[in-house]
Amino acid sequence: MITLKSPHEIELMREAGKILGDLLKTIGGLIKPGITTLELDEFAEDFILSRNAKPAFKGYVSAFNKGYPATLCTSVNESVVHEIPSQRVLKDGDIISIDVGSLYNGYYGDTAYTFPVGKIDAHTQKLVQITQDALYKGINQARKGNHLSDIGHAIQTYVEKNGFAVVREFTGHGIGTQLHEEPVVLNFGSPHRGMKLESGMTIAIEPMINIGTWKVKTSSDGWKVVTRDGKLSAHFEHTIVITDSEPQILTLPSQ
């Protein structure tokens, strides 16, 4: 069931999102060779709690896994999503996706950003840039009267034109009083299919893009998802609301 959010609910989601936007803006300055992903996680948890919110991922139970043990998903290099923070030390030339959610006054925000660690090569930089651009191509289609599949079609078309591959097994989603609500928001597909988008719908759009094959596999811990061929992957995400005019991003930092 898809719920349309009231203006008051949207403002609460905007506050949840602003916390995350501020966090990513701040944590970017910490991402350097030598830091561990666990140190980033500890910083993020303290940051979210200091803003009178709760980490949305910590304790999250999926259909396949027991509670997620951390605040962040810190997915490095060939990790696509859901890598658990650890004593892993970031190295020059790595990329790391920071995926994070917050719960504020009963409403969720969800966002992700892929950061370079030190200096990355040109092809890796292109992957990161195309993935970020693809997110905004999808957001631009999240307009009242468009079809849900227009979002994924825009992402896939742009990504494949630039020589990269779209992960199929993981998707965006609705969001609100639950971290994952209806609808499923694919990052691929044909245009003009599925439901028509309505003002007040809140969704998280999150392309996951690979240098090589689009195929992925889940690691032995049951959480970390990696590319099948071991090549790099990038991930960007925003929570947005569909309005009567332009889509609005709810996970931006404070002005």
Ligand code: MF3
Second form
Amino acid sequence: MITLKSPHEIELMREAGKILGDLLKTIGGLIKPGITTLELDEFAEDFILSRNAKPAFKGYVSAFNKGYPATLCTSVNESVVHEIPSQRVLKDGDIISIDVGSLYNGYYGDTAYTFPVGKIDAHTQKLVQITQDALYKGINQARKGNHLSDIGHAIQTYVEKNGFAVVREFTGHGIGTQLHEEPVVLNFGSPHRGMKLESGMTIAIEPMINIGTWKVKTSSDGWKVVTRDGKLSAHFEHTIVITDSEPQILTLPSQ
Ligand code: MF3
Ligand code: CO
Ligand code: CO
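Beyond the form predicted on its own, can we have the form predicted in complex with the named molecule?
Everything in the complex follows now, all chains and molecules, and the chain you saw is the first one.
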């Protein structure tokens, strides 16, 4: 079932999202060679709790897995998603995708951003930029009267035109009183398919983009997803609301 959110519910979701926007803005200043992903996770958990929210991923149970143990997913280099924070030390030239969710006032926010560690090479920089741009191409299609698949079509077209590949196994999703609601929001596909988008729908759009093959595999810890060819992957995500006019991003910083 797809629930349309009231203006009041959207304000509550914007509050949940602002906490995450502020967190990512702050955490960007901590990402340097030498820091561990666990240190970033501890910072993020304290930050979210200090804003009277809860980390949405901690304890999250999926169809395949027991409770996720951390606040962040800290996916480095060839990790696509769901890398558990650890003693892993970030080094110059890495990229790290930080995915984070909050629960505040009964509503969820979900966002992700890929950061460079120190100095990254030009091709890696292009991957990160194209992935972020692809998210905005998708958001731009999230308009009343468009079809659901117009989002994924815009993302795929843009990414492939630039020589990169769209991960197929993981998708965006509806979001609200649950972290993952209907509908599934694909990052690829034909245009003008699926339901018509309506004002009040809240969705998380989250392209995961690879330099090489789009194929991925799950590592032995049961969580971390990596590219099959070991090449780099980037990930950006925003929670947004479809309106009568422009789509609105709910996971922006306070200012
Ligand atoms: N990456 C997922 C999303 O953005 C959520 C991760 S849940 C976790 O929708 F438990 F794996 F962390
Ligand atoms: Co996310
Ligand atoms: Co998500």
